[in-house]
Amino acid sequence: MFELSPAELKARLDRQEAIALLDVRNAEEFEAWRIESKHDFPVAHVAYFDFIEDPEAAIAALPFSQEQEVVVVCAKGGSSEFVANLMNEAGYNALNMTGGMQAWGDLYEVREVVPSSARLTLLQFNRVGKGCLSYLIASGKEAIVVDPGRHVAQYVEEAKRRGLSIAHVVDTHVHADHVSGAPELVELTGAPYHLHEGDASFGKLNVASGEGQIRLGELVVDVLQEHTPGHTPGSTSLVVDGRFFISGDTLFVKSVGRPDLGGHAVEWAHDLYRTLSEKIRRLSDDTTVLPGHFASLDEIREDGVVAGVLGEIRKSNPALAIEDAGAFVAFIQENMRPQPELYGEIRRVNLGLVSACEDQRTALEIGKNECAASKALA
């Protein structure tokens, strides 16, 4: 059996090389979340159960070549395993990618977002197929990690390799899409945890007391001075080196953070608007958003950052062009859909309310964030 990992699939569909993918998942699944690529590649979808009741014809309802080669993919893996078996005995050209769906909700990629200096070091982590982003910040010896993913060893050892000490954890928000990794990560490196308290007080979670600058070398990071209310009430965004607006989940490139995720829409939207008009309308047009999200793969730079210049982004994200707030809170209704069942979930782990186990972790996180105010996924 000839296998691939997700990051290997990446790879290739980034180089477009001539691939195809056949998920077989059910429907519904494949409906709500799949591989994404910039470039157009051949997409099928045949259920594994097709596979099981009638092999024959599941394979004859293919849409692909014998030469074609192709990318078979389920939820963990192991029913794909099966159905690329099939395909390779009936004289296909199939391989499996190893770890499933889950498999590729776990990929991560990391960027510079400028070149790295003993001034600053500024990189990204893209978890590139549930649209999460998160950050190390470093100058001198230092860094801060913001919005970790609950996979921190990743965090540990770029630190390590960069010859940094994680000296601070950020989380921007409470988040609702995914478990974050701040407490493992503080548990770890014994940094200090930074949640804005309009967030932390509805936890039991031991978070940094203060609130302002953050000075690492010759940096200077406003982290909970920049109070950024709307997608939540402890919404926070950092400005890093007076030219770099790390957002959160209030701002992306095409969209904003959607404010109705702790059931409280049109006040929160009220919140996200005076945020949007007064605190970030006094940033400079130069700045760069990195967002906690991307909505698109569009929004992915040529050089893998996701990331947008503030004036350009006033010019073509609809929810900054709304001058009344009765006007930005019926927008926002418009762009409204239901929250994932199981986002309630996921906040109490992040507060600290309720454990959940590495499974059970998993499970929270499948599927793409539903985090900006849009009726497009992400």
The other form holds:
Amino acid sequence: MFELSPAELKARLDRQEAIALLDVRNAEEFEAWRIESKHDFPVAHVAYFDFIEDPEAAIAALPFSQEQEVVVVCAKGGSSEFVANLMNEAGYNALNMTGGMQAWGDLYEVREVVPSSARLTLLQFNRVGKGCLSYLIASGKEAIVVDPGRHVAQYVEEAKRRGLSIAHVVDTHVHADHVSGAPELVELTGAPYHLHEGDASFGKLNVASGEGQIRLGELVVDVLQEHTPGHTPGSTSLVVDGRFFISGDTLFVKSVGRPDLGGHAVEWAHDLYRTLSEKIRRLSDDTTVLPGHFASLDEIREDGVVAGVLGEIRKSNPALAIEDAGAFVAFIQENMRPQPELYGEIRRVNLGLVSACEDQRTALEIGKNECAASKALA
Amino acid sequence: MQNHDATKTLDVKGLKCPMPIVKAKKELDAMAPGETLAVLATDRGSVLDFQGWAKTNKTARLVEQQTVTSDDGREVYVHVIERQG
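Having seen the form predicted on its own, I'd like the form predicted in complex with the partner chain now, please.
First the chain shown before, then all remaining chains and molecules of the complex.
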């Protein structure tokens, strides 16, 4: 069988190889969420049921030459295998991407934000298909994991490979776009779970009492001290070594976190404005901002890390240029769009109010994050 | 779960794409115009897929879709299709 994994596809897209993509999901799914790359590549959409209804006509209508290498993608990998087989029988050069968009959404890449040393290790885990970012910070032998995704083994393995033990687990806020891995990581490691009372009070979670700072080897990490409400009432940010600002969903490179997910858009937008105009304003221009998400691929640096220098963000991020609260709230209202219908359920799972089995967790998480206050999807 | 009066029922529970539509088409092709087929699927993605399939083909009309909970607690998506002439 001619196939490749999501990781192999990502690597080939990054190398700008001459491959094309055929997405065979239904039109709604294709419009809502698809495979993207920083570099342009040919993408076509033909639903798999067109190949069932009239295979000859669907094959004849393909916008590819028979020499063109085409990666076929569907939701879970079954329909794309069916279509890739039909194409190959007809003389095309097709590869099936195994696992479909579900597997694409579960692909993570790990990068060092700065070269690691005994004094500081700072890793960014990028869940590329969803645009979700999580972090491992370490000094000496102890590590903090921030905003872990549901696939917790990777944090444990990365820590083990580096001779680190996970001593703290932090969620910067209650997530609405993905299922948090924090409870499972806490259970695996025995580390305390940090989540600000402003969010934790809505749920049934076993949260450690919130001390403001964590001593980690030679470093001091401000954890719950940096209360930055707005996206949620309990949103916090982390200051690492005085120069890295792990901003959760408060501040992104090109936008800010939408404050309308909890049904209190105006009130939380005022909180967010205060956070941005008071707390964020005090940070120096050379602070490196490490956000919880990216929405568009141009937020990714040349080295693959999603980060921005605050001085630059101040110039280019439209939300930071607004000088009064009323104009900011108006800006938020202009940029609102409906939240995905599953976000309420994801939040209830993350607050410990309902439980969900593995299949349900997977189904809840389908799609790209929509946490930024911007109209454009990407 | 017999809350639909279809001529025939096709159980594709547990099957993943593309099989629900592959099997539904096979059944439908053997049916007479005006007859209806109720497809019972467990794949959530089948909801939009049956809508899309019915839109692009001339022999299937989607009469209704509903979600029911089966005895073992699974969500079952019922798609009722009418064979067109």
